[in-house]
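Given next, in C-alpha cells, is a single chain: the form predicted on its own.
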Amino acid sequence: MINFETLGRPVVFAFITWRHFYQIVYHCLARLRVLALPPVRNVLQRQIYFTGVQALGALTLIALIAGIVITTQITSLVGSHSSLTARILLWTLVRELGPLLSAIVVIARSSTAMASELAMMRIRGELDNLRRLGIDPLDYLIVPRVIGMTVSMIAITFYFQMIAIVAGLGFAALVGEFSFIQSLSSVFDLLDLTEVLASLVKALVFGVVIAGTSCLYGLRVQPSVTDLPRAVTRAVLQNIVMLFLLDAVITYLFFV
C-alpha cells in the first residue's frame, strides 16, 4: 500500500526549500543598497577576496592541467590541425567545462566554508545578537556573501578559461608541428558571441545558486554543533545537482 504521507513530505520540504531560497535571493537583489555600508562593505570584500583571490593557485593548476588533457585528446583525434583543435578547445572549455569546473572549486572551497560558518554563528547565538542589536543578519551576513560570491565566480570561470586554453594550445604547439600565436589568433576567429554570453550567464547563475544554497543550509541549522556536518553535506550534495542541472538547461536553451 502506497504511503502518501512519506512520498509527500520530500515534496514538501522541497518546496519549502526553494520558497526559502527565492526569499534569499530576492532579498539580496531588493537590497543591494546596503552595499554601501562600510561594514557590509567590508564583508564584501573579504569574500570575494575568499572565493576568488586565495582560489587562483588551486584553479591554475587545475586549469593547466585540464587544458593540457584537454588539447592532447584533441589532437590524438584530428591530429595537427590548429584551426580544428582551436575549436573543439572552445567549444569544450567556454561552452561547458569552464564554468562547470570553476563551480566545483567554488563548491569545495567556498560553499563548504560558508555554509559552516553562518551554522556555527546560529548555533552560538549570534544571529540572535545582531538582531537584539538592531541589525538584519540578512543585510549583513547574507548579502554581502551573495554578491561576493556571484561577481568571484564570474570572474575566476572567465580566468580558468583563458588559462586552459593558452595552456591547451600552447602544450599542442610543443608538441605539434603548428604555431602557438596563429593558434591563439585563430581562437579569438573562432570565438562567438552566444558562447560568451551562455558561459557569463553559467557562471552567473552557478554563483547565484551556490551561494544562496549554502547562505539557506547555514541559516537553517538545527541549534545543535551535531547538525553543522549534516548541514555542509546538504549544502554540498544540493549544489552539485543543481549545477549540473542548470548547466544542461542553460546548454539547451543556448544550443539546442
The other form holds:
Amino acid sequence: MINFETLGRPVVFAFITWRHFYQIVYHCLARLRVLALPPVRNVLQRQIYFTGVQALGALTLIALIAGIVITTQITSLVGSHSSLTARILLWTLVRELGPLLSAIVVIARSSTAMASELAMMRIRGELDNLRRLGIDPLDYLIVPRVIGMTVSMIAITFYFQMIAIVAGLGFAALVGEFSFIQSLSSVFDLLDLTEVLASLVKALVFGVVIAGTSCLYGLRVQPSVTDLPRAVTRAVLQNIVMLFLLDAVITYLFFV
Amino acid sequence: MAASILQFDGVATEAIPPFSGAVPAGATARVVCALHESHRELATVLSGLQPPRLGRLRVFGDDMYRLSSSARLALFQRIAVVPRDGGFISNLKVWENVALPAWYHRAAPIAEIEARMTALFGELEIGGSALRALMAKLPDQLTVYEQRAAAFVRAMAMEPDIIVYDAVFAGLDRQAAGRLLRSVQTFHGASANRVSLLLLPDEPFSERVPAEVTITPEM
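Mind pulling up the form predicted together with its partner chain next to the form predicted on its own we just looked at?
Everything in the complex follows now, all chains and molecules, and the chain you saw is the first one.
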C-alpha cells in the first residue's frame, strides 16, 4: 500500500526548498542597488577574490590536465586531423566540460565555505547582531555573495576553456604532427555565437544556483553546531545534482 | 514634562509579568532585572528581535512591533544597542566591526569614520599602539572590556537618539566599569534629547549608576 505521508514529505520539503531558493534569488535581483554601499561592495570584492582569483591555481591545473587528456583521446581516434580535432575539442570543452568542471571546483571550494560560514554566523546569532545594527542580513551577506560567485563563475569558466584548449592543442603539437597555430585558428573559426552563448548561460545559471543553494542551506541550519556539517553536505549534494540536471536542460535547449 | 521617547505599555515576556514605564527625551533610565532570564528576554525585545508576550513597546510614539520589518530595521539607525558580548561579526576585524554601521548607513568616507573612531577610543583611554593592536584583532580575541569598549564606540559612531546598554558593566573590575560609566555619561550629555537605557543586573554596582528613571520590571 502506498504511504502518502512518506511520499508527501520529500515533495513538501522540495517545494519549500525551491520557494526559499526563489526568494533568495528574487531578493538578490530586487536589491542589486545595495552593491553601491561601500561595506557591501567590500563583501562582493572578497567573494570575487575567494571564488575567482584564489581558485585560479587549482583551476589552471585541472584545465591543463583536462585539455591534454581530451586532446590525446581525440587524436587517438581521429589522427592528426586538425579541423576535426578542433571541432570535437570545442564541443567537449566549451559546451560541456568547461562549465561543468569549473562549477565542480567552485562547489568544492566556495560552496562549502559559503554554506559553513553562513551556518556558523546563524548559530552564533550574528544575523541578529546585524539586525541590531539596522542592517538586513540578506542585503549585507547574501546579495554580494550570490553576485560575486556568479560573476566569478562566468570569468573562471571562460578562463578554464581558454587554458584547456591552448594546453590541449599545445600538447598535441608537441607530441604529434600537428600545427598549433592552424588548430587554434580552426577553433576560433568554428566557434559560433551559440557555443559561446550556451557556455555563458551555463556559467551564469550554475553560478546563481550554487551561490543561492549554498546560502539557503547555510541560513536554514538549526541553531546547533552538530547541524553544521549536515547543512554543508546537503548544500554540496544538492548543488551537484542541480548542476548535472541544469546542464542537461540547457544543452537540450541549445543544441537539440 | 517632555514627551516619552520610549514607553513600555503593559509589556510582559515569559519571565516578566506585565509592567509599564516611560522614558522621556534626554533621560537616563535604569532597568534592573534580578533574573538572568528576565534580562535576556527584555534585551531581545528592546533589540527588535522578538515581540513581547503581552503589551506594547512604543519607540518615538510607534509600537515597534506593529512596524513592518523594514521600518523596524530602519529604526535601528536611530537606536543603538551595546550587547554584553559586543554583538560582533566574527569574520570581520574589530575596526571593520566598529565602522560597519556608520559606513553602511551614512556612506561617509572611511577615513572620516576612522578618525571619529580614534577620537572615541581616545575618550576610553585606548590609543596609540594599543588601539592599532585592538583594531587588528578578531572579535574572539578581545577581552571583556575591549568587547564593551568596541561595541560602545560602534554605537557612538552612529550618533543614535536612543542607546540601550545590555549589562555593559557586568564582569568588569570596578576601575574599568567606572571608566566605562563615565564615558556613558559623557556620551549621554553630548546630545540634549538622547535617551540612555541601561539594562542592569541586580548587583551593587548598578546602584551607582545615576538615572532619572528607574524601572524594575520583575516587581
